[in-house]
Amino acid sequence: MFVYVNGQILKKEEARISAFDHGYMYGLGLFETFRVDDGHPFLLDDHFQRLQEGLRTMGISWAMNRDEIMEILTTLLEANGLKSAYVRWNVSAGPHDVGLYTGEYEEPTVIVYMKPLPSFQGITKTAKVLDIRRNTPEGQVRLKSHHYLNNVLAKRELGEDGTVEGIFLTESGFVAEGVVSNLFWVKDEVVYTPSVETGILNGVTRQFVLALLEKEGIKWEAGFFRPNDLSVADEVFITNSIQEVIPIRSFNETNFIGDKPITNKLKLAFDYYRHCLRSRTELKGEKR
């Protein structure tokens, strides 16, 4: 595997960061994961808008335009012999003295990881409520940050079975999100999803799904819900930027064995749009 590190394409064994990087010392860093399909990075603009907004919140000075990003991705794809890939774009605060720093970080560390994109054709998952509760965001909203212990502990609770997704509840018992996903369900042709006010990550794919629902004229509602609301659902699915839309075949003790028209409609839309869109805002003028 080759990775990009601060302007260089390196073998993974050669990649190094400073022992004083505040991304390592204090968890000050953000990342985005996204797909590249046949050279096209899906929803690239949305991912980097969120990344740059989050970095401003952290006081990390970093920006790249689309052409610069595409040059790095194209070079890294070639180095790894790939046309389609799983990409993690990581920006941390960079090196500074020991101690909490309140100024602007001017020399961030940028690492781009890349690996082959797995096949998710036909995959379904089961879901169950986790014992561990979702922690509250460190700031006003949840950032896709290096603070991942809550997720790691949840994954350890689940074990190694990749066909099971754990569902966090908030401390108040409201449904929040999956360990690596956002959560949706359908009841009487209305799509429901937890509100961002529950403290969840406002996923790029989550936002794209809501934009798709708007385009297709499908009603949706975000709010505060209990696990019992999922138990009476007609369809349940989870989303993330790599696996996109994953049907849930069972939740706790409830099985979902009927047709899944809305889930399937969304999956077909992703099959089409992942090869051509850079942002969900392009949906308004897009025809299929």
Ligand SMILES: Cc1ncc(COP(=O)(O)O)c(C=O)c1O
The other form holds:
Amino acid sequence: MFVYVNGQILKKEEARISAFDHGYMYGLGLFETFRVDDGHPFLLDDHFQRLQEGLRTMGISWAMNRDEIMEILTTLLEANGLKSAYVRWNVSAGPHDVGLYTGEYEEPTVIVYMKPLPSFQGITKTAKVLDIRRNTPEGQVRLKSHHYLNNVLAKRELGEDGTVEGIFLTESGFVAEGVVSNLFWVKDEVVYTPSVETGILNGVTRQFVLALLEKEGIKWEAGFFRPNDLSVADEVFITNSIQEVIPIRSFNETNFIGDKPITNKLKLAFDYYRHCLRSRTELKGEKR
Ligand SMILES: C=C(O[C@@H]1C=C(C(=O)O)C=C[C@H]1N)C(=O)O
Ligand SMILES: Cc1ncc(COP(=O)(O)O)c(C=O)c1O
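What I would like now is the form predicted together with this ligand, since the data block earlier showed the form predicted on its own; can you produce it?
Full complex below, order starting with the chain above.
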């Protein structure tokens, strides 16, 4: 497997970063995980917009245009003999002296990881509420940062089984998000999802789903909800950039055995758009 590190394509065994990288020393790093299907990186502009906003919060200067990004992706796909891939694009603060630094980081470390993209065709999962609670974001909003211990502890609580997703509650007992996903459910043809004010990551897929619902004229509501609201749902699904829309067949003790018209409609929309869209705003101009 090959990785991109600051302008070079290297065998994974040869990839190195500085021991003084503040991404390592102080957690000052961000990443985006997205899929490439037959060479097309889905919602690339949305991912890089979120990345740029987060980098500004962290005081890390980094800019790359779409052509440069595409060139790296194309070269790395070719090096790895892949047409479709699971991509992790990582930008960290880069090396600096020991001690907290308040200036702008000007020499970030950029690493692009790639691995084969699994198929999620026909996959459903179960979901259960975790004992561990969602921590609060470190700043104003939750960043997709190197600060992932809360998720790792949640994953350890769940164990290896990849067919079950753990659902975090906030300290006050409101439904928040999955270990690596956002959460949605449907009741009486209205789609519900926890508000970003619960402290969740505002997933690129979550935002795309909300844009699709708008386009289809399906009502949705984001807010503060309790686990019991999910127990009476007609459909439940989780989302992330790799797995996209995954139907949930049971939540705690409740099985969802009925039809899943809205989940299915969304899955079909992903099948349709995954090879073409660069951003959710492009959706507005699209005809289906
Ligand atoms: C935590 C990561 O990113 C999330 C993980 C997945 C996945 O493994 O399915 C999908 C989307 C990401 N938001 C990661 O390590 O890549
Ligand atoms: C905690 C958490 N919530 C939500 C998501 C989904 O985000 P996205 O749709 O941007 O992949 C992820 C993916 O990493 C995550 O880790």
